[in-house]
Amino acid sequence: MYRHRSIAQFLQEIGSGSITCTEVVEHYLSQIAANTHLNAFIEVYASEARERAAALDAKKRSGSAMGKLFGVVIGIKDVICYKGHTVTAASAILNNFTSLYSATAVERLLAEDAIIIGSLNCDEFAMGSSNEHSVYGRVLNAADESRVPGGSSGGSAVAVQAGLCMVSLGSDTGGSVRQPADYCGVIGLKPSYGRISRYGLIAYASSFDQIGVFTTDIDDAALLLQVMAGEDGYDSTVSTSTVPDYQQEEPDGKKYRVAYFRETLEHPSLDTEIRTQTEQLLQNLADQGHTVEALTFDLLDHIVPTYYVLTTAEASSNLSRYDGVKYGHRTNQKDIHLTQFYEANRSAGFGREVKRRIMLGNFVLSTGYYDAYFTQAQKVRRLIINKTDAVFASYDALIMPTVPFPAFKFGEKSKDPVEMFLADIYTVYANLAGIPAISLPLFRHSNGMPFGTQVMTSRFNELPLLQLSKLLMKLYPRS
């Protein structure tokens, strides 16, 4: 039975002929079939994956050059477009909608001979921290099926966690890659805003959204980023800066200047074991000769409110296009005027959490409240960006917990939206500042669940982020 360790090792096995793309695809299809109860996949492209695997095997036999991701089996979150395939954002409003084009990220993966094996479950329109808000039902955490996998990219995290694909794509608006990665014990990387094109990514909040990756190996994350990153004429917000070689090795003996915010470890919501392990990690780095210093960050309690004011405002605008006129859910009611038609379509098509965020977004953008909420939130975001720039003027990296508590039981927090929002307190910071961040699966809680540590660097500085991450993964090796 195939066991994925890294893309580099897989390519060696493919090159030596000890395994074929067809054999690997059959392995993953059988694993998916055996774990359908986890509900990670919405749709499996079985026939297509088999055909592509056979074509790649034939390509290898012919002696043609193989792509960087030759035969790598990838799952994609159901907010990323793939031409000719259903994409619904896990919402009834887009029931049975077939994409007319592929996301730039998907095109670049396919150009390097990757195999897309299926679409992955998520919170509706990427709005949620538990994957309890999907029209397809909740995703189960393979480590403990009574607990949430995290959200919104829960299906993407579980697919890698349970060995249903080699790597997967998610999207991260406020932690939707890093938080489920933490809950599921895998690596979750969110690049800088603009590092990967958003063309073909269904929008939640356009100034926050970024495609991210789930892997079990740092080098795999580096390679995927290398393939997908870079300029794109279809996205005016993507960076035009040169993409470095993300697989460069760390310079011998390099010592990092690491900072942490004192308030993040003193916050009352932080689990005691997570605090203790994070403090021990920082001490271990200091003992190895790295500079580790505590800083004051007095905006921590403003981060979540700022994030939800701005993202819901953008969401209410982005989701206004879903009205049932040209595509998506349409009411069967007859003899109703246009306003009633829109109301019926959207009321039935959107789930409760999406409706809540649309209503909040409309409120903060409304006359009389725009300046009091949206404008003030934009000012706080600017303060956060300025403080972040000041931190990285003196330090290489910033370390903090990924989450305040390990994966919780289904239904435990769903009745209290404010408590659920607190799950994002450590992840939304990177999205507000536009910086890259990664969650590393370093620890295990006394309740048996995995949890990790979050590392951040300055904008478009993913190379040192990946290098430091590899150092930390060696410092805390997994069995």
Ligand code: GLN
Given for the second form:
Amino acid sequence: MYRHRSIAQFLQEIGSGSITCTEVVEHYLSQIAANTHLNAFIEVYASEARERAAALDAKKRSGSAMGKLFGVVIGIKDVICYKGHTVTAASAILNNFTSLYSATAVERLLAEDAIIIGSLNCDEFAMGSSNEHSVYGRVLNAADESRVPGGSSGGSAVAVQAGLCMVSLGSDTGGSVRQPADYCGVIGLKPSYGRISRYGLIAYASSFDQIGVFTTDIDDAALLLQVMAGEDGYDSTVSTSTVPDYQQEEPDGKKYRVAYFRETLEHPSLDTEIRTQTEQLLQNLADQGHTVEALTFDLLDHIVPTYYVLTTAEASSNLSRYDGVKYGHRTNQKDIHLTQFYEANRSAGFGREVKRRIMLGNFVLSTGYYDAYFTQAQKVRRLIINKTDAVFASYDALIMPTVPFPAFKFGEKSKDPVEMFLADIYTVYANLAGIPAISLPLFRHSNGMPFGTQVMTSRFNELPLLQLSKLLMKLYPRS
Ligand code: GLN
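Show the other one: the form predicted together with ligand GLN, since we just had the form predicted on its own.
The next block holds the full complex; its first chain is the one shown before.
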């Protein structure tokens, strides 16, 4: 029975010969088989993973150089393309569609000898916060199966939470890595916009989307980021700035300058236990000699509307490509006009939430409403970026809760989409500003559910983000 603690430890075990890739893959396949009711995977690449494990074991025996992720078992959210494998975005419209190429992120993992074990369930086209919007059905939170795992990368969070793979990939447009990480008690890292190539990531909102990782160890997150980050000729939004060594230890005794927005802790939607624990954490940091200061942020109540205006606008454009002409769901009705053909394909292919967003996006972009919504939201985004620049001119990090309340029950928020949207209040900030953010699984609620804390740094400053995260994880050791 393998128990994952860290990739470094696993590589040691592999190196010493106390375990083989084949044994580890068999372990995960049996865990996946024993937990199918969680519905975390859309597809499991069982025979392929076994073959790759055997090939890696042979590679080791031959004495060839081993990659940085040798034998590391990874699940990928089903919005990330992997050549020759189906990619569905949890939507009926992509039924039976096979990726023609692999995402750059996936290529880079494979080049370091990782094993991709399967594709993970999510909300359709990564739109949602509860994983209740997947054509493959909902994913269950392994800490309490009557509760949602969060979304949209719910399958990716649960796969790591329940030990169905070592680490996983998700995508984060407005919190889809951090929020499910919070709900499932694992680490969720969203790097800066432009740190990891999005080539091969199915687009939701292109000025927000970023690939992120789920792990149980900060060094694992650092290593995955190290492998995937950096320039890519296939994605012009990726930064050309050098990728630092993300596993560097912080200078001894480093004192951080930490800020928090007063309004985030005073918000009426915030659960009192989450508030108390976050305040306690800030106090602990101050007690340790770090500078902790409260700032004001008067735009807090505007960030969710801004996010939903801009992302639905971008989504309505990105999703216009799914028309059933060249691929995807296609009606078998005959003798219909082209418009009726599109209508039939899109009506049957998209689920409710995706349709809602396409309609919202078209509305905010329509003549007559464009300035009132889209232009206005872009202005608010500029103010948020200006505020962010001002904060990081004086502070190293910004701390706030990840989600205002712990994982809720299935059905509890699905009747009122606005209520669901408002739960994104703390996560969308980092996407609007393009900065890196991480959710750390530090706490447990009195209702038994885990919850986290969120840390952010300035753009491309993932190194101090990871270092401070490590410090916080040590401050709150897990039982
Ligand atoms: N919950 C947010 C939304 O529904 C986040 C989605 C995401 O990050 N992909 O848009």
